[in-house]
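Next up: a single chain in structure tokens, the form predicted alone.
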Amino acid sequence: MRLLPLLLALSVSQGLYAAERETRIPDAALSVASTLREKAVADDTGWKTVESLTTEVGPRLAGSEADARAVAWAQAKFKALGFDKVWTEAVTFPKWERRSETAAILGAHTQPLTVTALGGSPGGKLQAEVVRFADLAALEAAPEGSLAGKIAFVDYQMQSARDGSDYRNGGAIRSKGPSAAIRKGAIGFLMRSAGTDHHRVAHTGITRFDEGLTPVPSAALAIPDANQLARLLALGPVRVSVALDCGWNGEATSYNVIGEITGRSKPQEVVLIGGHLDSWDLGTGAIDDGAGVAITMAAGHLIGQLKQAPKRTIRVVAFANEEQGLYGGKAYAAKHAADAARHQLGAESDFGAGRIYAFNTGAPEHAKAATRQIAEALAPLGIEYTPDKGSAGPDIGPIAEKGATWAWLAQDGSDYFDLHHNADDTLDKIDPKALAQNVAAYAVFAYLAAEADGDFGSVVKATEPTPAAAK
């Protein structure tokens, strides 16, 4: 009979630690984040420093002369928003280039074509028939040795989602369309751009090779130009040119660059919030990730100028070579991997300018009253708490992975993909309100997970290594 006494003090005692272990953000936060939400929708730093970055710097393609000079434009950046530690970390990678790329029609409807060649492809001058396929799993489907001597042409389009869902269609494409290619015996790989817009633009965008295969040359068609080739397709045997001057040369050397605004009482923990700071070369990288590098610097300096600086550090990455296969977040976590514990939450801004409309955390059970007091102060700026949804960004997933906490601030990209990887990635597109929003929403973000008695959940732990991601 004396069992019973026991299981419900044990009970009772539980209870009590889990209420003392819950994660609770103060109300004096709270109060000093509602002031920061409002100076920052006003404020025009993200505007100015995207406006910066992409004029002074433009295109910044990994391992460029350009990408060097960004992280140099970063490391003054930091230094002139108030940054009180501005530091670089190595990050090496195989260096891709791109020189020259031309397309046409032959025959008796000789005419050009737009096209773009995919990252990682090889060069190389090809002139054959073109076989349509209208999938990746049309094309997969092919009998064996069916394309010998012909390129292979996946007219797959893409559909606009405010959450971009449709890109694992698009993007399995580019990254795994050439390998299927090959298999079947093709010389040459074409694909439609993984976009959604209709202008004569085409989208580029990493592309591999599965092991053992011989690459080929592969590119990607202006929306436009793969519907006039379908419509020749329709009315016979079609045979383009393909000429690509580009192709892997060595490795190269850039840096993940970052900043921090030190904490008042417990420096060594911090939250991470960051954009990646290369970009393809065919835009000026505005919203990709221009914006995102931007919305992170402009929140950190916001929440540097409060009164009080917050209880554990900001800390902002600019994070090098996301696009060719997430190498500086990778290189972030292999460095940093041992404090995973001590990063209380990490978010990145890689979805372009729209606005934020939702926002969660991959937070245990305790930290939940913590999240729903963060998601509440964002409510104003018309976000809303999805508590099922979300997940790390990219360069933010391989630390994710060793154990650090993830945050989720959704941007609305309806329109991301008319400008993903193409040459109208330019500042003109960028709303400066949403913008603001975006900045506001980050600062505040930033600014309570910083604050809050308690943690959000990360811990240190061991994980298998991150495979090669293509973006």
Given for the second form:
There are 2 protein chains.
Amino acid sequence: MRLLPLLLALSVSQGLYAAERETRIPDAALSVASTLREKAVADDTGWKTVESLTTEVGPRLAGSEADARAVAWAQAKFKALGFDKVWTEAVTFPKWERRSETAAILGAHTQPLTVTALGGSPGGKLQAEVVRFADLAALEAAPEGSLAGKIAFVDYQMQSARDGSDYRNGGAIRSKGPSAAIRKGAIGFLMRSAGTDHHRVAHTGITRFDEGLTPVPSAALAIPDANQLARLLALGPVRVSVALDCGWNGEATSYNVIGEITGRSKPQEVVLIGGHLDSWDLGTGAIDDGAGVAITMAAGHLIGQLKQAPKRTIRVVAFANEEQGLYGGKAYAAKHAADAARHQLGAESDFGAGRIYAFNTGAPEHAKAATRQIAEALAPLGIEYTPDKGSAGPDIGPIAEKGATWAWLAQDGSDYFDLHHNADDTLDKIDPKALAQNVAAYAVFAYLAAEADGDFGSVVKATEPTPAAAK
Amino acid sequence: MRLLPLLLALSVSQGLYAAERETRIPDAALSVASTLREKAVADDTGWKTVESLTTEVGPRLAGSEADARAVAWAQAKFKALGFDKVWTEAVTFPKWERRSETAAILGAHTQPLTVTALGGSPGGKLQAEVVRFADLAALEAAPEGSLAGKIAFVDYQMQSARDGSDYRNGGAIRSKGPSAAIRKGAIGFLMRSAGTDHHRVAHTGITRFDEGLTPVPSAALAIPDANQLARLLALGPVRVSVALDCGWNGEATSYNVIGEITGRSKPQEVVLIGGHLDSWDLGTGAIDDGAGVAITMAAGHLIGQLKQAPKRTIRVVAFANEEQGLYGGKAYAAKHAADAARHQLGAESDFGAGRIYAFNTGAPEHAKAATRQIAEALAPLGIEYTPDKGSAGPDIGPIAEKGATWAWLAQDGSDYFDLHHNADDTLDKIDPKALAQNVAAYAVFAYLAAEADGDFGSVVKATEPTPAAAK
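Can you swap the form predicted alone for the form predicted together with another copy of the chain?
Then the entire complex follows, led off by the chain already shown.
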């Protein structure tokens, strides 16, 4: 008699509904995860994998000969690491090439400048006066035609942050600055590298030119060189020469390389983890994103070494051509859109090799408890549960748009923009212990997501197909 | 009566002789030095001077067009800083030029390597197998002829130290390695840069080839690239391509640029301080040795601003072409050998821009007390008196051999070999406060040496003239 009002109250609340379908992770799986975590932090598979990729393949610009070697490497490595299924999925995109690049101060203060073409820039040789702008807004506010015959120089210094938040400014200058400069009449574009280091290594990265504009040579100066140019401009007018030999050259086909640890009871459902296989050409793609490929390959490998496979399949994807426009992530989403609901959480590691400090998922209310359970299993790794934060990683974004639920393992990126897209992105910048912490986090997260009773809210959304060539 | 035995005892000892001619610094001068020191640590003349040189001239390889601009800059700067006399003394030397340099791994792991020609290397294009040696001794121990048709690679990692002591190994590999490799039959020489950084900037520096050997292309790999090559060699044989376009190209004449603050009572006696004006071409020569030029110019300037000039003349020399064989220092010594005894202490600042931590002179016993007085005046700057340490700086060495007494102001060089002879030697690496501490130390030291009653033991030694072209 006394229970009746209570049951009635519950039955009309979300609470009862949630309790009915609430996603939970069994205690036995939590126990296995604890052992897996301890094993992973002491395991060097991640290190050996990123060492192998960055040493044996080295730089692997999308569409290059080295990119093809990277695809072969990834297939072989998945097999060597014991994945059950290994396959590739083709990804086609315009091919951009860098051949040479030089720049110099002209006149009374003649001296070379360290420069690198932005990805997507056309080649060309210029000699012109430079006009400096403190940031993108200042360039956009310049009078129409005021840069006729001149080179725009956007001199914004990115600040370091754990979450890399100032990349919103640095990245925007790179992507929007060239078009803004062209609209003001500029014949070339220079920017202070979107970076936080103090070395003679310029930071590249993709740019794009708005429809209807004629692209102009566009490049980034190393940070000491931007300092130098700014000091010289403070003394009077400065002319520079810029000579870029680079540009688009037809189409190329590369591949998403996929390895799976087959689930024992729900093999059609997958937990998706990965990184991107391509890199810029200047470094060896260690922190961007050899680390992400290695972290997720090693996590999958360690799960595959368990006595019993998890219920769901662990799918590790080494995505093709992330750098020039998420081509791999978009191709994956286009191919797997109908299976979006079968993706029970997806996460990409693509922010270097720093320690993971925060975790969250985009799962709805009925899976919050399971998200919290995963977070508790990650806590011994120094990872905090941050229920209001996070988003899909770059190559997960497209399938998340199709309805797959994302997970977010936030890496400490304090030094990420010291190394991002420049020649200094090499193996020695990776701390093996921090890398192993990442492997442990991905292994624990993926294993528990694959063991959960109930779902993480993935659905199939009706969306327009992503155009294959969009950036 | 009771004094007589004591006087007799003293008269036969060094003590009485020393007391008779003991060099001392008057109290009034010590008081002025204290004020000078406080003014100097708050003064930015040193900073503005190195900023001007590295920005307006930039890299200034001996004999280059920029070297000539540096000579004009130094003359103008001495005048602007109020020096009484400014002049130049010609220095002639063989001219070496760098035009381009590339290297790459060949074969299945094709990728570029960051490389820089050693100064003095001939140009050439090679494709050959690499043989690795852990250090110079290992190369020297290789069997005769064992490197026929191959490239020697000496893979020694320099360690950082406050006094830069491991440069004895790194520098020896650079200077002796190429000849050792040729004697074993090698057609090329590669070395891990003599440096302590972790960046994609290779360290150049002069090398030389022993008489009777045919020089071979010789270059240094950036440290991450040396790591990479070593890892690849651990996997199996490695072929590389090396293409250097560089070499000797006739003779050039540059200039020691000299500025003086004329002494008020002993103008023919000089306290000699300076740095070298030339730099390698890869960076802008900030820590090597724009800092030394700026420190000593600023010190002279601050002494010149005193109400009363010191007794002796302060002579500041911006030496020509130190990097390729101490040409400026040797030319100075050859020209001023007969006046060696009039040099009452000489010190060069040529170990970066780190704080000075120790002081000593090469003065004999009768000037130890004055040396200690100078040290006491330097102590508030955090400088220790180290009576058993020190030596003449590179460009002071030749005049010291002629009989001039050296002084030694030891700089903290913990990060010096991060930046030494590479592209990262730029203004932003200098800490303005540490630079001002250096200026203060040089100002105090030079002023007090110029005010001392008595001498510092300089003499004219009968030595063979230094051959002008020797390195």
